[in-house]
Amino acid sequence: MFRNESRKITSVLCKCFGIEFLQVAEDITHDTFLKALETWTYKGVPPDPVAWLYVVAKNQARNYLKRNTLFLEKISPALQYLNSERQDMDIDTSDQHIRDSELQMLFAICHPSISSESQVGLALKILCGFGIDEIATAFLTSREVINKRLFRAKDTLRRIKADIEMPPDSEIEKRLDAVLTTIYLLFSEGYYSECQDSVLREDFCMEAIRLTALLLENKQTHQPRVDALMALMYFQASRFPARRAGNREIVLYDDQDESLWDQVLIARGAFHLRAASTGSSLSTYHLEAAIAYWHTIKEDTPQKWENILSLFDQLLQIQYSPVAALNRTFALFKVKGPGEAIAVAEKLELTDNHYYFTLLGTLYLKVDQEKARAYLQKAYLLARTSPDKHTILKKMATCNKS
């Protein structure tokens, strides 16, 4: 209930109060769930628990307004709104208003005045219902660091009084970029989880998909690149059941059981990829979605890897990233063999990245066993989680057998 409803209550209250009272909205939401825990434990869950939560949240808000004079003076119109005896002036808890409030809150959180890390952190906490400890684990840092980061971000939003509303058409393009980046990073945090207890955070990924669905429901934000991002996430999510063995072991692509791939999600991804083909713009999400599509075809054919290599070339022309360059090198290996791929890979010099050394170790397996082993040992030392270390050890065992 908390995971599903807290974000909605916070968004609706914050929409009513204003972004400068984001912390107040969060506190009222937490108090509401605490009251539910205390009450439902002894009296049982009410027939309509969601309606119960909203009634309590409204009462908590009214009580807060009455207690706090300064708050009262600043948002007296909101107080009148809450205290109105007319039922139709009550806080709007219709599904449409809740969805609109969440989407508007997403745009407020993704304000360009705060860093992308803070945007993701706020999205995880406010719109996805994750706790500080979970966020700290995802970012491989301490709860103190996350608390400070979120405090600074909230303070910035409060200071600039960011509007909780959809940007005007003239700004939607720029602001949508920040929103899509936040959702993309949120999905990546789940897909490439570095949590010690899990190789995959499906809850993060599913929240990213849910937020993208909100964008697709809105006429202003239903754009081809949004469809492309949704296609990318569906294609990636289709392999979740085959991508891990238990919580602590990654199953690499070549070793995955194709029968475990979710064909429904693949079909949804194909639907959104087709929808993304309208218009004349080509985003990085289009290219990554197309790459992900080819990975839903398990057969190892020259056509597949030539297409993937071509897509990576286009992707790097639009927006260079070391990760994309690293992944392109594997596609190059599949098309042209280890020699050319090794030459390109060594020029990348990503010496602080264990994936880089893992790739080099893989490329050298059939060329130079000693170098392969040395690179895999470097990868093992740089890897930060037990699942990654376990995967590297398995590769080293293969190397020793060879």
The other form holds:
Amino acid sequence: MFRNESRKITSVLCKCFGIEFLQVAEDITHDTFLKALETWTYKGVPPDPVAWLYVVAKNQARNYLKRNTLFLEKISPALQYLNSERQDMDIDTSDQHIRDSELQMLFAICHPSISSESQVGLALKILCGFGIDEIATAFLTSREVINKRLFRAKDTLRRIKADIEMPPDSEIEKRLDAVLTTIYLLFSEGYYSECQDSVLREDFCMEAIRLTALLLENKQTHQPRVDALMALMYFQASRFPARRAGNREIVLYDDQDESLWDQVLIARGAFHLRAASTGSSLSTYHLEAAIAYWHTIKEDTPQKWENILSLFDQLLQIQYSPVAALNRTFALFKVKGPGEAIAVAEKLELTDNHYYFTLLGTLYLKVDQEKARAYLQKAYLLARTSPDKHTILKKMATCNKS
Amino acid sequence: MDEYALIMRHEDGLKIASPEQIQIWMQQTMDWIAGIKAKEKYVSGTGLLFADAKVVKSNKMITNGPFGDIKETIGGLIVVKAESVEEAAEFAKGCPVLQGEGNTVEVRKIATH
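Please could you give me the other form, the form predicted in complex with the partner chain, since above is the form predicted on its own?
So here's everything in the complex, that chain up top.
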């Protein structure tokens, strides 16, 4: 509850004050929760805790306004708004206004003037309510690095005076693309991070889904590619329980018990994939969602891999990426056999990537045992996580046996 | 049976705590207090806010903080009933504040006539 409410309060305060006072909004939110800690702990949780938080946040905001003359001058419009309605409701905390503020903050944070890494960090901190330590853990870096990164990003937003408004219709397409990229990265950070804290990682993914839901609720941003991204994320998230089923480490796709795949999330994914199939443009999210859809069927059929291969072909045409090319090679192997796949794979030369060597090793298993072993050894040296190392060792064992 | 104040001293590390962490601390502290209440040994307690704290010095100068000179400062206190200072100290052992390195809980008997 604290995390949910903190992000709402920060968004609403920041919307009211302007982006220049993002830090002030964050501080007021933080003080509100400290006050809750020092009060509720000893006096008991109030009957309506959320309302209590809003009242305290508003009071803190008002006190801040009274004290800080610089603040007074700079945000006089907001101040008038606060004063005029002082008798009853100072700051609009209706659900609709909270949602609008969050969506507008999302666009402000995904401003083209700051790096995508910082956008993800800011989104996690402000829109999702994560702490610096949690963000640092997920990014496998130190608190200082994250603090510096966020400080610089906030500084930029302040300098350019980013609006906390929805972009005009003329810009919405481009700005929406930036927002989707950030949400996609946020989800990937949770899904593929090497951080071992699976609860935290899943929380990141669920936050990405929540932010996408905000976009889908709004007419201006409810577009087919947003549905496609949502479908992609639901399909991937459906495997969380199966990934978690191991004792300590993540269970990789091939070893998962598919009866643990969350059928409700798969159905939601399918719903959004259908909803995405309108309009004339085909985005990378559409293709990735379709590939993810085929992965929700565990059984290997020719049809499955032919479809996946053709989807990868289209994906690479729209946007080439080494990782997608690598994954395409695996699909090619499933459809055409090792010979053709090896020829394509060896041209990729992704020599710093352990997946690349794992794939080459796998492709060579039935062709040339010596080469298979050599590639898997290279992969083992490059792999960083123990589930990955474990998979490679298992493959090496099969090549020793035969 | 005497009353003892358990005085929690900790760093104002709260400035960096996430909302989630604050919620966890709150739950832990409430559980701790509930355990003492269950034994009918709890008298009262209060948190002390770090925000807006002032210190008035002997020259009547008012400063912010008390955070300049000492790292650990009083964050809250509870009063418990106990047969001995040892029993009160046992209660103090369960205080979640002690998870933070350098944090302390001071046990002091409350003076009576």
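Think of the rigid core as the biggest set of C-alphas that the two forms share within 1.5 Å after superposition. Residue numbers count along the first chain shown, from 1. The shown structure was predicted, so the numbers you read here are calculated from the model rather than taken from an experiment.
- Once both forms are overlaid on the rigid core, the distance between the two CA positions of Gln23 between the two forms is under 2 angstroms.
- After superposition on the rigid core, the Cα of Thr32 moves by less than 2 Å between the two forms.
- The Cα shift for Thr41 between the two forms, taken after rigid core superposition, is smaller than 2 angstroms.
- Core-based superposition between the two forms puts the Cα shift at Lys394 at 4.0 Å.
- Once the rigid core is matched between the two forms, the CA atom of Arg373 is found 3.5 Å away.
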